[in-house]
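As structure tokens, one chain now follows by itself in the form predicted alone.
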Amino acid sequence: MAEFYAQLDCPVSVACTGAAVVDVLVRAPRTLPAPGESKIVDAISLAPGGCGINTAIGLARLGVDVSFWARLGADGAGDFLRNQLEGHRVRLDNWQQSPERTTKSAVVLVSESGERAFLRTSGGGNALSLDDFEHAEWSGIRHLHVGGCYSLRRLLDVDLAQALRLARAYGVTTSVDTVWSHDDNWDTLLPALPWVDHLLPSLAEARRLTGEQDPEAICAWLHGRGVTTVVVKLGARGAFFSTTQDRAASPAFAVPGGRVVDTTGAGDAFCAGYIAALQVGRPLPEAVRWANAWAAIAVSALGATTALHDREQLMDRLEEGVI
């Protein structure tokens, strides 16, 4: 493990984009108060959220040089996200705030078992578009990650395909994390699949996208449409990864403290661990182990990135082993 630790001292440049949200995290009571009543809850906190931002912060805490690309509102929520990212040493390349836009916020109700329910608005969010990719500064970027692709409403379908194709033209590897499509527009990812080097969906998302149920069948379906590497996140069961030559399951790691506190951001931490490992030259099976270990740490505290501290924490978890 000392070798892995030393390798991460050499920063690499990853550009992240995707879902950007201010999360109001509430440890939800068993029942909500009736109109006019109030209830005491264990915790209410404000945190940066969204698949793209969570993954960027998870990468930064692993010592990876990372930037976040976004077009957000010139409002209090946008200012909060900017300040949080800067505080976590995430660079704000290709970042803009405008009064014509609205930054999205969400209330995250976290149950005693760590599961989540959301209250959210339909509008707002990251308004990044193909034009931003065409005018971006690509020098120095080694990898592009899109976290929560269906949340980028101005970068779907052929525009997302062209953005990823442009990254490839600059020698940049690509990864995409899907997120659940509340608009049921799963097919808008299909044109982009030939330009995705690493696709990282959850099992539920992968089933809706492909129509297949079994991880092996899901991966075969996606390989047939051009994806180089597929990693299906299986939650407490770990992950299943596949290339056109090899495929295998990778078990989950034990959660620190033995209790799942909040599953918010577990998949985003998974992506951060995976990308960090690849950027320092680890082979695919080891990258999935890093991903599983970083995700196990993430669910041990309230909030998507609260439990994620530094690379030494990840190395310790890797040494302790799986469930």
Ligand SMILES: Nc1ncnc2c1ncn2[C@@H]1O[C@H](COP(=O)(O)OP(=O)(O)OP(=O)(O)O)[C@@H](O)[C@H]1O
Second form
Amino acid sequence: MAEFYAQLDCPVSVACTGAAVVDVLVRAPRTLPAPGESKIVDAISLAPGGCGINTAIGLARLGVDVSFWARLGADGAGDFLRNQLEGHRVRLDNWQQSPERTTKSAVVLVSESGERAFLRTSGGGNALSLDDFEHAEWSGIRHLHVGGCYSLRRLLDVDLAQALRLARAYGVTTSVDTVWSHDDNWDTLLPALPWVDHLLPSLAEARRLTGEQDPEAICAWLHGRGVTTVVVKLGARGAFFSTTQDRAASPAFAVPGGRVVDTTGAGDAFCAGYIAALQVGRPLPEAVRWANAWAAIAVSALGATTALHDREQLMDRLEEGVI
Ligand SMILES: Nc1ncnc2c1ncn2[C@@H]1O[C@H](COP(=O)(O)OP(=O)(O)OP(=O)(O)O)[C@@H](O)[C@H]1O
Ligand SMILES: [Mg+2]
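Okay, that was the form predicted alone. Show me the form predicted together with the ligand next.
Everything in the complex follows now, all chains and molecules, and the chain you saw is the first one.
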């Protein structure tokens, strides 16, 4: 175990980008108040959110040297995200806020059982574009992660492909997490697939993207289009991972405290655990174990990253074992 700690102390630079949102988390009542009424709820809190931000924080809490790349609004929500990332020691060396942009916020209604419902606007969000990749400082970066690729509206289709291709040209490995595409633009990921080393979709997203139903067929479809490693997230059933040589299921871990409080950001924590493990040279099955363990911790508290503290916590969970 000491070897794991030592490995995580190595400075490894991961550039992370993707969805960046301010979440207003509400412990939702069974019914919403009628117009003119008010209702007491157990908790309302503000939290950093969006797949990209959540994964960056999840990596920082594991001691990984990580930067977050974004183009956001010069507004209260943008300032909040900047403060949060700085507080978590996420570097902002490819970060810009400007008045003509709007930073996205969402109201997240969390039910007693941990299920979520969202109220959100369609515009705004991280406006990072290919141009920002072309002018980026790549030295020292070993891995690039794109969290919630469909939310980067200025980096779709051939532009995303070109950005990942550029990363590869700098010797940087790449990973992409999908997100449900509310614009129904699933195919905009296809040109980028040959440049994706690790694709980490949820089962629902992978089904929609590929048209296949079971994880093996999904992985075969994606390998056929150039993805090297596919890891399909299966919620409480853990994950299924596949390369052209190997494939296996990896079960979920028991949730600390024994109760799922909020599944917000489970998939994003999963990506953070996975990337952290790969950066310290863990083999693929072990990286998927780290991913499942870090995600099981994430679902134990309200908010995407609230429960994620440090790498000792991950090591303890790995020792506790799977469900
Ligand atoms: N009930 C649970 N118990 C233990 N682990 C869980 C549970 N639910 C989810 N997880 C962990 O979280 C991971 C990601 O969950 P899920 O498959 O829902 O991904 P996702 O849809 O991308 O999540 P998100 O909605 O956060 O983006 C799972 O692979 C698993 O490791
Ligand atoms: Mg997800």
